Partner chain sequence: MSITLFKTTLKKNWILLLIFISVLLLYTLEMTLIYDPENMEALTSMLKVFPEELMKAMGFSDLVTDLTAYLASWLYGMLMFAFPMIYCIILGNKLVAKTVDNGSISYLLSTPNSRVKIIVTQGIYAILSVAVLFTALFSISVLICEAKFPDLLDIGAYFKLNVTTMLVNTAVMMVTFFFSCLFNDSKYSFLFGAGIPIMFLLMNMLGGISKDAEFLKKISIYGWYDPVKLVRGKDYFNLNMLFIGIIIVLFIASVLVFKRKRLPI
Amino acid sequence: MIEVKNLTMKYPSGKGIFDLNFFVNQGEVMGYLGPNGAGKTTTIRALLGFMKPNNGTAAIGGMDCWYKATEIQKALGYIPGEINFLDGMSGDEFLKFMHDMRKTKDISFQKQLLEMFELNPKGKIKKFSKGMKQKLGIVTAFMHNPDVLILDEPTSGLDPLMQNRFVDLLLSEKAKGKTILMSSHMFEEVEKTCDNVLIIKDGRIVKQSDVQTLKITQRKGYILKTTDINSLAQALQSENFEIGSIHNNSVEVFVSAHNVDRLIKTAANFTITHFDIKVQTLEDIFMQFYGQEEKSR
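For the sequence shown above, give one chain's structure in the form predicted together with the partner chain.
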């Protein structure tokens, strides 16, 4: 459904995206991950037809994203990374305006979405909080039931409850057979919704994998506290666990999913006073991938 071939788009600064190749099948949800400035939004600009590529092509539903942008928009939903609505409109005026611009009339799904995200679109958008604006952006992107959705960090500014609602929405859209490309900073969100993941860094795709593999290879950090920290550290070391840091009476261990059982059994010989999972930031995950990349070179 979405097909990107040798896509290169350079900015005068020398940044940009270089020779990207990927495709998203119909009904597939693709996560698009990468640090800030890696080229996620640039890729999305090419897909929306906002910029003409220097080289290569981007196509949606077999239509070229630059030459057929208007045609493509008929069945496309888009959430911009930085949402800016038209000046001086109220929320419901904006929704009506978007329906008119798209020449769509059915507002049943719009109503459902507004309820789902508990958004009251009355009042000037300018006065909306960041979260409300984001919700309005979500409703706008989904309300006309498009076949393809391109979402640039769709949950930024949402509270955890609403992030979960969004995950539910994505899953139900996926069940309807929608094709979705979603850039994100939140690994958990991608983990819950996406089939496959692309990871981009410095304008190049450094990894493409399915989420299951990603989860298995993904190491997690565990923090263990015990009365006898030195013997625990020694025991873990002799079992070839990767030890991060040792503070006072706590030790940090990095374990991939299939070694968790071994960790627990090794630790069972000690009096554990505290057991915690270290929150993994996306950065940790990136570091892991980039680390692997470096090693494999």
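Next up, the form predicted alone in place of the form predicted together with the partner chain?
Chain only, nothing else included.
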């Protein structure tokens, strides 16, 4: 449903995306991950037909994203990373405007979405909070029941309850066979909803993986506190464990899943006063894969 071949788009600064190749099958949710400036939004702009590639092609449903942009945009569900509305409109006026532009008349799903996200669309959009604007963006993207959705940081500005409801919505749409490409900075969101992930760095894809493999290959981070921090740190280093920061009698240590038992046996030789799991952010995972990519060159 989404196919990118040798896609290159350069900015005058020299940044951009370079020789991207990937596809998203019907019914698949693909996570598109990377830090700010990595090239995620540029890729999405190409898929929306906002920018013409320097080289290569992007297609949605067999239609070229540049030459068939108008047809694609009418059918597509899209949430931009930075939503800008026509602030002179009220929320319900904007929803009607989008229905008119798409030539859709059925508002039954729109009503369900407004109820799900507890959004009253009446009132001027310029007076909406960031969370309300994000909810309006979600409703606009999904209300016409599109077969393909492209979502750029879709839960930005939502509280945890609404983030969970968005996850429920995404899983429901996935069960209907929808095709979804989603950029996100939240690993929990990706873990719950995505089948596969693409990781991009400096405009190039450095890793493509299914989510389960991504979880298995994650390093596990632990924080150990002891009465003899120097001796514990030396013992961990002698066992070739990766040490993070050391402060306040605590040490961070990172291990692969199959080395957890060895870590516990090493720590058992000391008086451990506190043991905790260090939650990995997506940035931690990016750095792990970026490091592997550098070593392979």
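Numbering follows the first chain given and starts at 1. Predicted model only: the values in this text are computed from it and were never measured. Throughout, rigid core stands for the largest set of C-alpha atoms superposing within 1.5 Å between the two forms.
Residue 68: CA moves less than 2 Å between the two forms after rigid-core fitting. Shown in the overlay between the two forms, fitted on the rigid core, is a CA shift at residue 266 of 2 Å or greater. After superposing the rigid core, the C-alpha of residue 35 moves by less than 2 Å between the two forms.
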